[in-house]
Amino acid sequence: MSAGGPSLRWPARVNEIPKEVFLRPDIFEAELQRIFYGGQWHALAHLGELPEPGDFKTMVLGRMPVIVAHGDDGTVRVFVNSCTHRGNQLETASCGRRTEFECPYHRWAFANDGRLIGCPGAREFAPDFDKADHGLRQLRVAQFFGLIFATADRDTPPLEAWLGATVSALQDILGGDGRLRLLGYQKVRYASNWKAYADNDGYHAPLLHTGFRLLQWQGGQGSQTVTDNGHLAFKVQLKPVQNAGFLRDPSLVAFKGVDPQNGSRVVQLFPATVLTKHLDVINLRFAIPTSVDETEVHYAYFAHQDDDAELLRHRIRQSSNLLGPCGVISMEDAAIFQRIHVGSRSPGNAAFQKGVKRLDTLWHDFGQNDEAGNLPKWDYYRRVMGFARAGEGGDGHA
């Protein structure tokens, strides 16, 4: 975006966020260009969702439809889901297996490595036509323990540098070695801007969620790590569950891991990917900003490839029942996302308080339950969008 982009004067105090960023369509359109098509990596899938050559998954990056394809050559690629002839959407299935993708409009066919392999009537095409020039458009792709990322910007930093200090917690969530198998999905649309969905903090969990209180998960002795480019990683201390009669079958909250004191990890990757492990649940949440006031989230649940039959059944039962959109410890989130969106239709700024140490500049040491850990992410967002703080130079344009 140029200086003609949306104008917004950011508050001078580092703990304040202008409510209008959740509501303005012009800001949302600028976010698509600067963030979702800009210099960020976006988690689109895990290899456990497409483990075999020929497997694929469709997703949306910003508004751009994409295909995550495991080629017959063993390479995972991400293609723009658009025929290079007239732009028709190639694949409509959410997942499956294909040796090739065929456009129904004019029957152009593409191998699952992206090459154009068939185009009827080619002898009557333009004089300079060459099939080699019309393969599917590919995005840059990188993996971290099977987690598949793509970026539309060739200048995005290498993936591990971009992940920064989140890598340890992220590896823990991904089973230590990334050898995961898909259990299934839940897909939901929240009546909320994507930034409200991604603004979850460590302060609210023991206060909002009844499940946390029942499980006595209120210790706050874990750690919170933040990065300069908007990521957060929580290593949360959990007490062993003491069933006080609130569950008829306490196996739902049983922990079969090694140490319940280290039973929880949460990583929030900028802009809107959330990955979490509570007890024995491995849950990756892929978010799609469908509009300024709606966000679609795909909850994907995984087991480890080495799980025995008993542990596999346990993970299946625990996954969505514990961490799903209506799970025991997460069911209140949807209402809060929507109420943030409604409440933001009011003047002024939202102000963070818990863990705020100063008002003039940022810092990077936070406790497990500090909401202030989100402030470096908000500052990174502000800088990517080109919004100047009040009192800084510039005109406040993106």
Contents of the next structure:
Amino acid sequence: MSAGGPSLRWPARVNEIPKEVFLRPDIFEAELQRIFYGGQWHALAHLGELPEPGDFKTMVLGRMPVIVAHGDDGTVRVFVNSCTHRGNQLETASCGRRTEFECPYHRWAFANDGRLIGCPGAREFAPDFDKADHGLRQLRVAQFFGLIFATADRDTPPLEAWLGATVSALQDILGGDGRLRLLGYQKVRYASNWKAYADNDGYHAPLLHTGFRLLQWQGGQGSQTVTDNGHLAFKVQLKPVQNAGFLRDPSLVAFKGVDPQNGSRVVQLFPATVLTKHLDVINLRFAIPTSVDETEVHYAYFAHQDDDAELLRHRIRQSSNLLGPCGVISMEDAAIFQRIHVGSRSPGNAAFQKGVKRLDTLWHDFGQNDEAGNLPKWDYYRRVMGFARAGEGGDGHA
Amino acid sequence: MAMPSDAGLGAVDALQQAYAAALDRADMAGWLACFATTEAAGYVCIAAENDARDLGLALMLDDCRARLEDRVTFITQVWAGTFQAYRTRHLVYRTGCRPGPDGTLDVTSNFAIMMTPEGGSTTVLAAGEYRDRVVLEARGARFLHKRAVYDTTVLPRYVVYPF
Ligand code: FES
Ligand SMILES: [Fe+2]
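Can I have the other form now, the form predicted in complex with its partner chain, not the form predicted on its own?
After this comes the whole thing, all chains and molecules, with the earlier chain placed first.
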């Protein structure tokens, strides 16, 4: 690791996380370089958001503005949203349709495949100027059932290898074939470090979410799959609500999908993407670490292209009320993200307990309700950041 | 086209005041009381971005009276004790009022919601437009449908109470 990175002594016990990791601006800056611009894939969009050639969506990767563009040639690309002349932000709309992107400053124009196609006054440009060298800067892009990932690092492993054992749950979330249709967005900022946002666990659900208890809505049999590179995948069977009478309109929690075995899926991809399918809600959460103290989350909801009008209507009303920043079984999560952040402004370590089998080294099997399933992710984070464990040698310097 | 009478406008404004006052004291029964008792009564709170693109996905979508009642149950019983308390001040002014079908009134208003978390300072939670269909009942005006379309592309926090 390069010298001069932040220094942090990581606890020796594998279940402990130093709280300062959520708070230190120097660590946040290093995370941008090592994680967000480093060797990871970052989910930025689903093809269902930009289904037609010419469609685009702007996003932010780490702090870098990007354009996810569906080219007239049918290829989806991710461009840095910065004019290759003097760096002006090229596109300001959150989405739209364009055959070309024109920078208003000096009217350079780029085709939606990134080529520079117009630059007024080029005869008087620097002697070595060549239009072909000034196309929009592109990131590497890969898709998984329409889910569009980008990486700024040329050494990031191929997408499917990087996704590893999450692929089956992820495919379930993406409707099996990825043919999704956008229903809309809920966008919100949480006063929380991105790592607290992305650290929801398998232990809390029946405890925090009183709604599950009041509705007598138990999770069915399930599993938690954890990868060495920081991903988690939950597959849980859906049990029907036992006390639907608690609601005047129990149709809100109805399940109209075909296979209850396939009812509930959550995939958390390192560093901060959360994708979930619960009942008939298909929800992709794209996160932007706007600062050490704040995380912006775009909750995008989808239907399947083959849904009939009745299922579509049901998905819209269920999606609008169930899992977002004021959803009936998720508002409490949002409140926790912010409280973890405030509470972390205190000395010491946060310690995981539920499902912790040993303290000296990590293991690989986790039950569906173990919070310990988050520990391999934390260890992966620690290694990517170059923080040595106490007793491991080294000075904790990255 | 018959324009709303002064009495009609007065009833509409009284309803807007009652609505804002109920939310500003976190009185969810008072919020519910602003809606017509018919099963068709509804409330939708939706981002302008979705609304402009005809995307139906909302932040809150109560398309029947039963859903309105369930929202009150969740806020007052299920979520109790899990969120940081915050209070609001709704600033609302009417921008239009014209006759709707069957003696109803279609009312538009602008809103801004100031938010003060317990122990914190005051910021803007959201700004937008109410698009309401109001019925004049014997006991006063009530919302048949209320649609809060918020301009705030990215909300500054999670949300507990309706807009
Ligand atoms: S900065 Fe874009 S054309 Fe000059
Ligand atoms: Fe949760």
